[in-house]
Amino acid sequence: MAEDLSPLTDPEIDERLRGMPGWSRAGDEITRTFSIRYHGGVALIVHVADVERLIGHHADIDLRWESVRFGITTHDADHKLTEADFDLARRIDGIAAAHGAV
């Protein structure tokens, strides 16, 4: 299955973000910060990294004492937002919920 790495337009990005509470746009990246204690955050990151490895798409991750921030863009599309970014964000939402992150 070939992945479509076509950059999304601003209206397409806005439309997708409306359906994804907690995610926001920062330039050509979408970001979300989850509240979770440090060791829970480590477990969350390991789970996300395993899924990222399987799908071949990765977020930038920032672990803090009581939070984890994910930043997503498509490096192979000249650091533009693509459908793959929103797919990964939805997957991260599900994983974070399973780990009790809010």
Ligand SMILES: C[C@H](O)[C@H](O)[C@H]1CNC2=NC(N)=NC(=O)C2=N1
Given for the second form:
Amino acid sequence: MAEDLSPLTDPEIDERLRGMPGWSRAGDEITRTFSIRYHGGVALIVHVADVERLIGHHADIDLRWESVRFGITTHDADHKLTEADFDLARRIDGIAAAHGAV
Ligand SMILES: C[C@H](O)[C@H](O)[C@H]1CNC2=NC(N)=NC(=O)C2=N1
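If the structure you just shared is the form predicted on its own, then what does the corresponding form predicted together with the named molecule look like?
The complete assembly is shown below, putting the previous chain first.
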């Protein structure tokens, strides 16, 4: 899938985050932590991984007993933030909601 991997500017990043409650910027990645009990988190990750494989964009994922943290940046853009990161984040929000993660 041809995608625009040009790094976003700080104002563009801030503008996108304003419409994505729960997500925040940590350096050159965006991150969100969902509360969900362990086995729910495993199922959530499997679902997210399926979508990541389809879109060719992957998050760093931290699975714990009561939470799952996603961190996203674009490796191919020298680990800068691009539109692909926000696209994946929006997809994760929809999947997490379907799994009852908050
Ligand atoms: C060939 C493969 O699609 C690319 O290496 C993809 C894989 N997943 C990726 N994930 C992320 N987060 N950034 C990338 O630049 C990236 N590139």
